[in-house]
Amino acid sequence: MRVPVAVKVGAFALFVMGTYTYYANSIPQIQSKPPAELSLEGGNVTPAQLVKAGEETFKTKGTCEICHRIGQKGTRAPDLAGIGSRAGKVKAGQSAKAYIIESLLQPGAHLVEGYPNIMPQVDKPPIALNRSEVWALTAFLESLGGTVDVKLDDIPKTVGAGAAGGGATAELKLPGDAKAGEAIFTGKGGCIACHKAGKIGASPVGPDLSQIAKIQTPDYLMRKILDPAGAGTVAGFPKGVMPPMFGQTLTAKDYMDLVAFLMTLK
């Protein structure tokens, strides 16, 4: 009796299978786990681990970057080259760990002469770092020209407390219409003259606003627009150069459709 050709092909094939299913499972399986979770509150952890997580922090999450450099003027902020000497000579009596956390925490309370008052803090949103982050963001300051000394007990325990384990903080639902917003920004504000906003516009007469919604919160936007002067000029760009009058060019819509569209900036 013949075996029809499909047949055979068929049994050829389940056989190369099941040769190579019993090579694979004779083969001895490595386990495979995620790297340990650095814990920065359970108190195994050195001062180069810290200093390490608080450069990252830097770096990323606490967008610090956006607005400081190190080593480098004529940004936004102060240049933070040398902070962790320097702020232990700013106040007397003050340590550096305690001027750097009340920096962070209350940045209106120490104010460089040059800088308006625009920093956010950084356990509220739109940063809300937590309370590890903050002390490790400060142990990375402190690194920065001085001794690192801080320890979790420095840090409040009511710091981050809306942002405990570093989750998401729940986002801010604003009236206005983001898409009819960036229609005023390139047209009836005016504001591209000026600004650039991701890859819209290129001008340099005014700061950035691509990653404004990373460090700034709807209020201060609220506030900028309608009161430019008083809510400060941030540094490197001439006083006066935003024009106050868009609370008599904007209609209530257009506003608020204007904020919604810059809080999408990230």
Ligand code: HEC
Second form
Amino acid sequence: MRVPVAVKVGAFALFVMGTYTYYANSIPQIQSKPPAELSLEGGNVTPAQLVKAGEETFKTKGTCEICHRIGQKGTRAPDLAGIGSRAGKVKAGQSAKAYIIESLLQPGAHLVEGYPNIMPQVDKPPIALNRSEVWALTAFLESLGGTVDVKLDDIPKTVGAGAAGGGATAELKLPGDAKAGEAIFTGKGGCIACHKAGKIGASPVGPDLSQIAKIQTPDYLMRKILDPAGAGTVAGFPKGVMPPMFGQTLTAKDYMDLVAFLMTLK
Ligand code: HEC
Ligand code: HEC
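Could you give the coordinates for the form predicted together with this ligand, as opposed to the form predicted alone above?
The next block holds the full complex; its first chain is the one shown before.
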């Protein structure tokens, strides 16, 4: 019996994703903390200082601005202007603070209408914020039209537990040759017809992938290539334009090389 190529590539992808997740979770958390790590626990911080620290996190380590803009519609994600007041009206009985924290830690729990489920959990790689950073970020978002009342204790103690090893996890090498993947991107895969990726490409048909590894996980990229519609259509772009047949046209090696290349885009 012949197994269709799409099934083979799909099964292979699931296997690689499983292995990746297994190793990512089993890596000992020995890596020392990245230098830019913010720690506010135990200190006396005023709400104003907290908001300022949160704004800094939003613009730098949080990478939020690659998807969100404040007072301006970004392509990938909702405008966060006024989120501090809007957040209290999303679900009956849920405070603004609780909604904001949920949006950061379980982005899929409630989806803003018209947007796909593509926001990564901010305390997991690649963003991997720690508990202080999530606390400060919540204060900053509350400050956008609302009242800053978040306490460190509002952020679950488990937050960022996996982020301490974020550096190690992020450096984990996927099986795949990035150089060969770039050749698939520009050649056989034809991705370059629709996507910019760092120095190569220029097309506005699909999203700019130049920083995709800063904001997305390998398993999202793998899913997106095999099943573009199933992975959710990026806001601001047309549905059904990204071709759905890469599972048939790429070999398993092409596919892994391509993902390895995408993971270098940061
Ligand atoms: C890969 C793109 C992406 C990144 C990176 C990202 N987000 Fe999002 N975010 C989204 C999308 C898409 C939505 C809407 C779908 C949903 O509700 O999950 C969203 C929703 C939200 C919401 C709920 C908005 C509302 O109007 O209810 C908040 C709050 C939020 N994001 C904050 C952040 C913060 C803070 C960061 C940085 C730490 C961040 N996001 C990083 C894509 C992203
Ligand atoms: C005919 C144009 C076209 C081609 C060819 C194409 N894409 Fe896309 N791609 C799109 C469009 C349009 C979107 C945004 C809409 C959507 O999410 O489906 C997209 C979205 C994506 C995203 C999600 C980006 C994000 O910000 O979350 C990734 C990743 C991606 N494409 C990778 C690829 C790769 C890798 C290839 C080559 C194997 C490829 N695309 C080929 C049009 C294309």
